[in-house]
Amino acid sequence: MPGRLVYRTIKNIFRTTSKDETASQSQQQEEKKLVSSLESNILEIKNSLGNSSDLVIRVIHIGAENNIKIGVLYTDGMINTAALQDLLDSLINKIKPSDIVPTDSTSLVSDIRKNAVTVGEVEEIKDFNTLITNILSGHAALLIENEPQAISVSIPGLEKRGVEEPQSATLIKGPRDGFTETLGTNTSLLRRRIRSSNLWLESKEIGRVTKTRVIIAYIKGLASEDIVKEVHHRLDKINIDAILETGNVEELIQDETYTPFPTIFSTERPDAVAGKLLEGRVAILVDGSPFVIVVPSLMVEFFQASEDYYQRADIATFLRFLRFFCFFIALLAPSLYIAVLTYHQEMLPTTLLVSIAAQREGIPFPAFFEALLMELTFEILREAGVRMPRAVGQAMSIVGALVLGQAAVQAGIVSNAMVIVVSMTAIANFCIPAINLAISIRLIRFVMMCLAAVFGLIGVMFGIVLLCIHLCTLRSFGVPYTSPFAPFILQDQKDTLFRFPLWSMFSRPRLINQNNVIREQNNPTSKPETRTGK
């Protein structure tokens, strides 16, 4: 508690300082309005962008006697050139002189907007800040002589990556599409799966410099209003100059708790996000990132894979039990080996004890140092394999592990049993579907090894108790992180360790959804009827 109080105090100090700085900056940069002179407006935009080379400015004349001068401004490479050409053709060739003669009740800007602009989303802008932001976001700006406002036409044409299978969550059976770095593509992938008017997408802009677009997605009537308000509140509190990736948002909105465990779920799979939205959760999409975060999140979700819902319930249940078993192997195998060999040799069968003792004959290091050396070596190999080019990374990891392991055994630095334990630990760690949870296990494993080296099995049990207490104190947007185990909810056990058949999972998670708990309305507890012909 004292540590958390100090953390919050320091965080509030930094927030207050940043708010004061932001307020002073906003006072210095007052909102500047457009003027009637076309040349003055263009000059102001050029000066604001530092005469950037990618700012394209074209001046065209339209009207009966070419007496209406219009400036077209856009960022090179940020717009759709075909749509821009259609826009210029409409302004120059397809507009009659009578179409752009304003009446007493309309302005020239409104007349051109209604009659000449036939592509993209159109907006009238009166200040420089908004206009410059739109130009840098893939909009074309139309500045008209003698008019103190501009027309912004949305015709973005950024180069984007196609929809591909996500590399971070591969499946054998299931859809192959994944999110990309383009926000419009990601929202369309969600709309493709949830064709409901209740799927609401609310947009925000975060980052004083980057002005990153963030979308909050939820299903109206399923998601809790309190959770939606909390998401808006935490996003509105973000006061930073740059948001470049989903991880930035995740770190800024997560619950204020020191923990190695991920309390926010992130994925590249649209089907996984759609399934969680249907449970009443809220998704956050960030422009420029292929990862989507979902809140609130529970620990049990990090052991679940999308493929669990695309195959038989008994197979999915077996795989989930296997993942939980691998979780304990990855967390405790080295520490149990250290504790037994150091303090509790009597627990081993005599034959096995003699075999291990023969292998360790001549090993100059104790079991703890031996395990620590092998674990650190494997972590170095894993990190090197990730950072190296993909063509040689995997080969280097496999060859490096084999060569180093064999050489270490022959040199008498480590025993064969230790190599087996470390290898099984690493393989079990790869069975965890969520990579962020797997990294947390790798960190906690070293703590458990230290406890085992000092206190033996008593230290291991003490570490497990502390770990359980810590997990029970965690919250994800107000929802207990360990639910539905603690607090125990019997109805929600159908989709935790076990994966019941879909026809029996008729209710949504109780602590997440309070508005519309029942999925299936017609006789939800009965198995579908089987009809056979005579």
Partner chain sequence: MEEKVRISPFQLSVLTILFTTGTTFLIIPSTMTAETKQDAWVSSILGIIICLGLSYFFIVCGREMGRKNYIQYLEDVYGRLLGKMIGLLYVFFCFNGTAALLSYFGFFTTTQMLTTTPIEVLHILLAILIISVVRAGLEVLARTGELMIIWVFLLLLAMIVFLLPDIQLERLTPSFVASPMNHTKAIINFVAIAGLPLVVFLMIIPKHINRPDLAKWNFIAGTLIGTGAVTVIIVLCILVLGASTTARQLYPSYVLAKTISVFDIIQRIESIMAGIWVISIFFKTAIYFYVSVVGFAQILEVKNYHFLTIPMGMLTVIFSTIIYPNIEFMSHWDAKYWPPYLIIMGFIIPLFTLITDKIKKRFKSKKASNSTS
Given for the second form:
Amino acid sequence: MPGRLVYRTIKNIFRTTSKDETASQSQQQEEKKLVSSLESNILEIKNSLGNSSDLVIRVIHIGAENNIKIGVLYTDGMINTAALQDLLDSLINKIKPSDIVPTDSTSLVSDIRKNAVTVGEVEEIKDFNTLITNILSGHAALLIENEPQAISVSIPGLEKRGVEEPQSATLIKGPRDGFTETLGTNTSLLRRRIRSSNLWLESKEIGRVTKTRVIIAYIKGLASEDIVKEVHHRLDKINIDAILETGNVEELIQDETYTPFPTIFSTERPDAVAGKLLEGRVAILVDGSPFVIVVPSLMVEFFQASEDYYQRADIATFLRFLRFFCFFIALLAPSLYIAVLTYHQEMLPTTLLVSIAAQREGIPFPAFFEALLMELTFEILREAGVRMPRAVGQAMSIVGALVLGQAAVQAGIVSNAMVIVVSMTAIANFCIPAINLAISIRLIRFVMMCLAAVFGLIGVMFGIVLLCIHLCTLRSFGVPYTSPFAPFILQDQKDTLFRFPLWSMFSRPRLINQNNVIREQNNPTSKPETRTGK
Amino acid sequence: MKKVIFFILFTIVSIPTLSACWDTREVNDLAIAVALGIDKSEDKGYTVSVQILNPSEVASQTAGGGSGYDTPVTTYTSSGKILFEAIRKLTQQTPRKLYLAHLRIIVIGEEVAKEGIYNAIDFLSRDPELRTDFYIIVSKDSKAEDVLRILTNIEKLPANKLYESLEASSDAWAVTGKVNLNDLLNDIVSEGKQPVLTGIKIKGDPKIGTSPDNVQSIYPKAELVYDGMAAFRNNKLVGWLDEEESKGLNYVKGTVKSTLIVTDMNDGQVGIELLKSSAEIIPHFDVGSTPTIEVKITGEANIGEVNTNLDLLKDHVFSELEKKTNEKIKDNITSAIEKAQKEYKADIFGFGDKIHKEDPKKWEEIKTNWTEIFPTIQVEVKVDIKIRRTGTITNPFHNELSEE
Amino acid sequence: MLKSLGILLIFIAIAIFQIPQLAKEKMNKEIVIFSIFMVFTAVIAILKVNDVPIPNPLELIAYTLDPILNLFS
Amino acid sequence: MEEKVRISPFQLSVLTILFTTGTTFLIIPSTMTAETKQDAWVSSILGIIICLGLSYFFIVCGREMGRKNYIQYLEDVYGRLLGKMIGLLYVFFCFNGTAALLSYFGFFTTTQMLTTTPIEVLHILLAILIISVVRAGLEVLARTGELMIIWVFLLLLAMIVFLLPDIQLERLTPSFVASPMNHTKAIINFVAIAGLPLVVFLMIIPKHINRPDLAKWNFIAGTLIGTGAVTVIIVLCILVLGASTTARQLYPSYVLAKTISVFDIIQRIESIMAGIWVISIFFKTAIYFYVSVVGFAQILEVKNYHFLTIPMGMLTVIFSTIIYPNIEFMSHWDAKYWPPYLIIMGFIIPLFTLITDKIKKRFKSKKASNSTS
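Structure of the form predicted together with the partner chain (previous: the form predicted on its own):
The complete assembly is shown below, putting the previous chain first.
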């Protein structure tokens, strides 16, 4: 059993390191209370932040004889300066000397809190750790001389991007706002669309170091309690130092890691998220990322663009079909080409066979390597195109199209037909609205090509069956990934391959939503009453 | 963990398989055969000739281009005791691996046809590479080998030329028959029907036909022409039907899509274009043990050409034309039937089959000596063609000319 | 010889991955059954690769069915 | 061993359809037309009726079984030892079935598509599929079936539509000439290949069905659709190829696909049409394999069956090359021994078990009523 041994040791190595880290972390976090001396409090904070340059400390005197020393601490750039100005103004001007009785120690803090602080959320804090965390997340801390507690005023004012059109999912018809990196903005975008008291937003903090705020959004009564519970459970289980993007959360809570398919839907579009919430799904928003993930998600969702719902039903259905078709092209075109060209030449009409044979005359590679070469070249081109500065893009396409396409054909390295197949595959790949699914297809395509090279069409069929088996084993938060095709649910077919008119989609997806299935009632077609010809 | 096991299993299996791709054949490593000829060789075996196309020449867009002319096809010949041996032996000559899936046409030499085509057919239907969608024809007065050596114009591939012109002549002139492997097999196996195959003839000098000169001149010195049909009995060729008889045969078989019938009328000719026709074979069993057969042809026709002085719009003209057309068709059919009955004793019309279908019990009785009975049976032919339209003009110009 | 070795390797690889799984769930009986089964299969596989004739199960069925069929005919 | 997986009645129908059509599509047209020529469609329709009766019979058996699978039930009826021995017969049957189907797949692909590929590799290929799907469980198998059956039916539909121009109705004549003896033989063949193997579903119904009350009609409908599709293929073979050509072919429906030619564009697509057979053979093999593994696990009384899949799968691969040494043996065995074997396994044993159980139950209830009164 050496395998097990290796597995154990590796596991142990990982475990020990993580234990050490948590241990050191918890040592640091030992409760440290504030003391009454303002000086030493400030010093302590300064020290624990390592004299950080973005920590701003102002000491002001207020009160009747300017005898109360107050320290104001905040992080530069994390707070709203206008609000801070207001706060300082009111501290200095509004508090009349008579209001403050320096001897009454208990009421001093609450006095200031009641009278002077007019903005933001206010807390009273007694230990350093919380205080420091607050300072670092956009609070201004007020430390008062001779008081062993501090007032923390929330006046966050981050530099933020405005609401812009999302880059990853553009559309022609439909709302153009997209999520931003700010959590508050994102929740407000959702709230604006669903003005219901049933839209519940539950907050969590994940990441031992980053302490990222994560919000679980769902509609009470629509979302299945089990799934909400499961989401909480899975998020609570996360024990990691940093959450920097939604992708991190996604990877940590998904059902199955060893799959190229995305089992969690993520989008930049608030309208898409709102729509999914209304189907009874649960959204997870992560601070610092414009992507929101929605669970549970099914495979068909990755073929649905939010524009589908803003367009006529028949056109949307056509587009859906087109996308499914493109899915198959993107997945299979090169492998079918290889299979037909190396195993099933009889499938080509004689004239086509002759012209391909003539093209391939003098090409040194077998069809498989030719295809592999072109596909890899294209993947490289694409990857380079994504990471490149915009300005170079033009040059890139010239290099790609002319140098690699034209020249390679003329040099007799690849055949024209192969270039056509590869470009068709690439274009088809772009038709799939969800990028994460499109990427997984790119991966599987290579496997298919290998199978086609070894067994021809039988190999491709083998690959398809294997793919289906794999898809059927997948689940997203307990919901079978391939539903509503398998298990087949007739009512849910209205929003899969087809997009039925909205009035006919009166039920929510069955497997996701068991409690409140009916969307609308007594609302047949919205035909006007037939007019009598008067 | 499950996935890991699976992955490892998969790689273990796929590594040896990837390194050996058993059935791969690259397109550019194939010698694509488009036509196959089967002849007798001197030593009782078969000679096989294969027409292989030359992809770069066929696919080249600009003809010539200064680089000179390569023939679009090359024909190789080899012989062996059985067909398969001869084909495998061909690899000694062909530059690449022979690939037979794209065969368009198979030419059976007259000699082979006279000796029997069973052996040839067995290989053709057994080999998985071969398909069944090629046509089978018989070379007339020449070897199949020579037929495959003639270069053709316009259709660069002679095999394609043969294929296309067989289709065209069968559809528009109805003197040839499109027979593919499945049809042939069914006919050979069937007790009440004998196969017929279209014949191909070389018109002109076969020697010149093999050189590019043939296609570079506006008037080809050697041409491939379909000529009549070959009647078989028990898979052996017994004789040929000429053009008219072939047409008659096709009428009875119901395979006439469209054809032209020329009738004499008022010291001129009228061309009747047959548009659709259907045939019905009705066996009767009332008199004695030998059945009689009634053949009924019905159809519709147009007037296609009038080379005589004729007032088409008079009411009796159409019926007269119809009568003459019917007679003409009937002549064709009876001459074909007579030839089949008297000369070849081969039931190429499938009368026996029809009897089998209509009255299986009776057929059981006469099945064994059908070959003897067939020449004696009475065949009654009834033709009923209706002429419907006159084309885009009514009366011919002749009428006005003669008035002057 | 090389083939037999390869087969052994495959079987060992599978055992290495399957047995820890069973051990994790404390299925000792299953481990025993699995091992016996694997050894049996490996032996058959090696015999097969070395062209040792292996009885055909269908022959067994045919052998038992023959008397019944004779009864009817 | 306790499995809690449940499939829906619809999924049961899907599996039944795929199970009845697998291999049947490929081989039955030639065996049927060999016996009854152009009347094969008559015997296959009679065969359908018998198959429906059989599937009803299996449902009746299933009703008696309650929430047990067939092998548990056998142990119940005959006692532990005898029950296990009879159960072992079924495991043996399914094991042979799996190996034979792998062999069928190998013969088919090496004959028609990949002529020089070693047959073992193709066996291993299919074995990988069935091992992975059976490891994943019945639910995944059923769901995969739902995904794939659409393609099978689309391809089948395409084949029928594309072949419509080639149909010659007169190939069906002369009709009703085959002798009753030939009909009986053909029907026995049909039932033995399409109907009787359904006995393996006793391992699935009613135990693994989430709504056993609905399963009855779904099972019967599945049988009807499956055998109906087979009949359609038989009729199509006769109409397009003719009875004698069909009977002569090893795989007539593949030749059928070869003849497709519409507008000179949709032609030569038999390699795609092969998908029908590959998919349905895959499911039939997978179900056989599932039953053999689960049955074996049941007999050994182990906690789960998953660990048995790989060793048993490998054993099947080895035996798949032994079980049919050549096509001649295959056709001989299938013609002579398969029907009686299946009649014993698929009809006589279940019937006997059912009767024994009924008698036992009556006896028990009498005893019980006697003791109470």
